[in-house]
Amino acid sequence: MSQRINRAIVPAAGLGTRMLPATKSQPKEMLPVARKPVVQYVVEELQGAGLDQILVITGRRKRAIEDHFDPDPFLLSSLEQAGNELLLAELSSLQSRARFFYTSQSSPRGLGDAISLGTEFADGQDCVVALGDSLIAGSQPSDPLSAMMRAHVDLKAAAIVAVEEVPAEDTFRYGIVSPASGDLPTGEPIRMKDIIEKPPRGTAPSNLAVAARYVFSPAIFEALPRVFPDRKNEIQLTDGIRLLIQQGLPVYAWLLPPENRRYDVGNFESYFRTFIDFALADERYGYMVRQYIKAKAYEL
């Protein structure tokens, strides 16, 4: 494919029930992690990988996401008049570096259904999918996605799926990948022979869990309408990927390197850990946070 990949779909339509009451009136994607909402980290990662056309799949009570990325001339003017160059610089990543589009998933019918709403947006081109409630940490968070995109084009892949290693006892919580070969080195595409959504305990073919970042050819939008709903009447993206594999199309797994850990904010336990780790890594306030935690540790 000669044309570069420049389109990304960010699903952010989930109800966030595991994060209630914090998500009663705001989406979980807008919960703060250190000094930014979750979805801003995702968008900055996409921008860093050169993706400048971004479709956000929203749902009920998701207007805050649109408001966050919409230009606010009055706020910028006020900051300019106050001479607050620091805040102006921090808001610059929200301004004009990408075009945002929005569509709403009227009812929660699964991740696959949400992605299928991006068919017209993708317009027959390769595209990226980045879940709006998962962050990639590291000094260069966009590096894995950039590498996946290059490999996708070089290999003429139908899909490349980021994966991470999880404890064997936790595999029932994830989509699990079965690679065609035994070893899966980091930073290299490995052909995938199967993928299973949340396998029953003790039946997972590996401990490689889907890590919330994907690169797809247009074939995914042909596969998803053919996927049968699961027991919850939801269309799973994992089943769409599995159909691509069954059709004999080239689908690859990409193991995230250790320096690019994935963080999920889908429940309070992982959200608290995410907030603490990102606060500790904050270039402005991290030192103070570390000092506070060290002092607090004596009380525990």
Ligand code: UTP
Given for the second form:
Amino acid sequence: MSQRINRAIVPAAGLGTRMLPATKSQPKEMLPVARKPVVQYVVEELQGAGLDQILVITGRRKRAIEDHFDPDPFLLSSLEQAGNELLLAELSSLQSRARFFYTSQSSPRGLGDAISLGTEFADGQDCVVALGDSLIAGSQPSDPLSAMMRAHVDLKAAAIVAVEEVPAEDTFRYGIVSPASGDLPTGEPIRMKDIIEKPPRGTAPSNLAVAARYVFSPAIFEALPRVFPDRKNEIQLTDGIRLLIQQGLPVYAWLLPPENRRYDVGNFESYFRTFIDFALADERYGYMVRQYIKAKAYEL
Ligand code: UTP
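Having gone through the form predicted alone, I am curious about the other one (the form predicted in complex with this ligand); can you provide its structure?
The next block holds the full complex; its first chain is the one shown before.
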């Protein structure tokens, strides 16, 4: 009988050089988007999909992430005394709905290297990987992951990888998927025939880019140690997935629906867009932000 997937790995050990100086002393995963740090959205999405064991792969500036998810009895009791029930409930639910584990990647040798540090944590079970610098939009951001996890179990997949469409001229920046058949319907698994990390301009087999959410069987932890480092001496997760395909294992792509599009905070342009869209969608302050932007638009 297949077991429920309950483990997730959140890599957050990258250098974040494109976000300097904002990331000089804190990981980009702790940058605020509207009222929360990015990694809190990621954790809430995982909790919403029923994942209650979360391993965060941290790097040199790890303290802020651990502090954020550690219970803080002093803060909780002062909120209690102040009668701030709303914040109290928010903070308590974040900590009570998952158990957190941390391990550190001594040097950022690539996403594949980071994920391989989760081998013991995964303990031979299926698990989810959710990049700590990427958010899923929508009123139900856990929906795509929940559906991917169900499909993974039903299909006995080796991997299901979320993808999104990107402009053809940008494919050289991403891991690009080659689907086995022409059309890729939204929200359904489609067998993958290849995956290529950052294909040179003009050579991409599609405009479907890997989009920060994955479900893996334990086969990935056997594949990653066999991946050769790339030109930058990094172990790419994409190359590990490629090995799974070459072994003939069932690997699928899953196109995110437009309402659950992926946002990443890896560069400033994308971070600013993310902040604005999430601030506009904020249930408490969205209205005020909308009014402000409308007024401001007249001045531009
Ligand atoms: P990026 O590919 O954006 O790399 O990582 P980066 O190093 O963080 O950023 P730049 O290129 O220096 O600006 C995507 C995700 O994978 C994690 C990052 O923390 C981010 O969440 N990552 C990346 C690791 O955990 N370890 C690595 O070695 C590389």
